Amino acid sequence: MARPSEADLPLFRQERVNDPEAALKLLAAEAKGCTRCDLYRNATQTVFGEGPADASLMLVGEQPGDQEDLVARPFVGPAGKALDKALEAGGIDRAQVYVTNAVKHFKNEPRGKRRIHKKPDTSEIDICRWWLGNELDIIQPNVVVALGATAARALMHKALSINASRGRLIALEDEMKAVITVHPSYLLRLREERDKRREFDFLVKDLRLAADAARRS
């Protein structure tokens, strides 16, 4: 099959090299109408990533939650507040980091007035990888942090043990590196304060590892 000419490529791919910021805006605009899987049916809207188009550090979560779905911004709910606290403790400016999710729609089960979070399945993660792959292609961060198992699968194309994989840099394509750690929502589910403090410190340590590596690259 002949390789498509530059003019035949989507506009965001044409803009990718010359103007990454414009390319990212075009990609986000295209994602607003995404119906690649059925998750859009119960979601309010697509929740795309946000942050600098030239960010050296990129964070990838699982999917938007209820609050993210309503305001169309990633990590603004309880897990987002936990992430902000960990970033601050690690000396990392969120404004300099690109933050997104492996899955762009909120998967949920309506129960009366509530919407119950449901974990994305393998097919939904794989289908939505098209958007994440293009975000990576445009931004080309030095280091990508996978926050939780869903993000790790999306980046590594396979299931991984978080505890066995965290605390080190993992090679990805295009000279990028990955750091795998827990999703901030994990901290919220812990009941004992000492467990919360311990896991928070581990998360901060992983984020510092990623940020330091991103600066050195």
Contents of the next structure:
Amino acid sequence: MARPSEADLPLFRQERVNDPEAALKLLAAEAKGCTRCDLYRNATQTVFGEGPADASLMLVGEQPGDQEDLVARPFVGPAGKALDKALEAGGIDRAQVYVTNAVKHFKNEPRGKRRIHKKPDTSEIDICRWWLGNELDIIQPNVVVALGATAARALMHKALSINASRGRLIALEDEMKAVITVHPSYLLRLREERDKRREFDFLVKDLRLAADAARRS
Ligand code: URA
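Structure of the form predicted in complex with uracil (URA) (previous: the form predicted on its own):
Below: every chain and molecule of the assembly, starting with the one above.
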């Protein structure tokens, strides 16, 4: 079969090499109409990643929550606030980081006036990996941080234990490295102040490890 010509490739692929920023904008525009799985049905809109197209550090969360779904920006709700605190404590400027999610629609179950968060299942994560793969391809960060098990699965293509995987750099393809750590919402679920402090420090340490390696590469 003949290889597709440049003109036959999706627009974001044509732009990818010469202008990553334009490629990312085209990719985000295409994602707005995503119906690859059923999650768009209960969501307000696609929540795509945001940040510089030349970021050396990328953070990947699970999926947008209620607030993210309403404003179409990742990590702006309670988990986002916890993430911002950890980034600040690690001396990491969020404006320099590309922040995205493994799954781009808010999976929820309407219950009265509330929308109850539901974890994406493996088929939804795998289907949505198409977008994450293209974000990685365009941005080519030095280091990607998987925040929690969903992001770790999307990135590593298999289920992993966060505790056994965190605290070190893991080699990926194309000289990229991954750091696997907890999702910031985990900190919000802890009851004891002492546990919260310990886990916060541990998250900051993982983020610092990633940011230092991203700068060095
Ligand atoms: N949790 C996530 O994983 N991502 C968001 O954008 C918000 C909450």
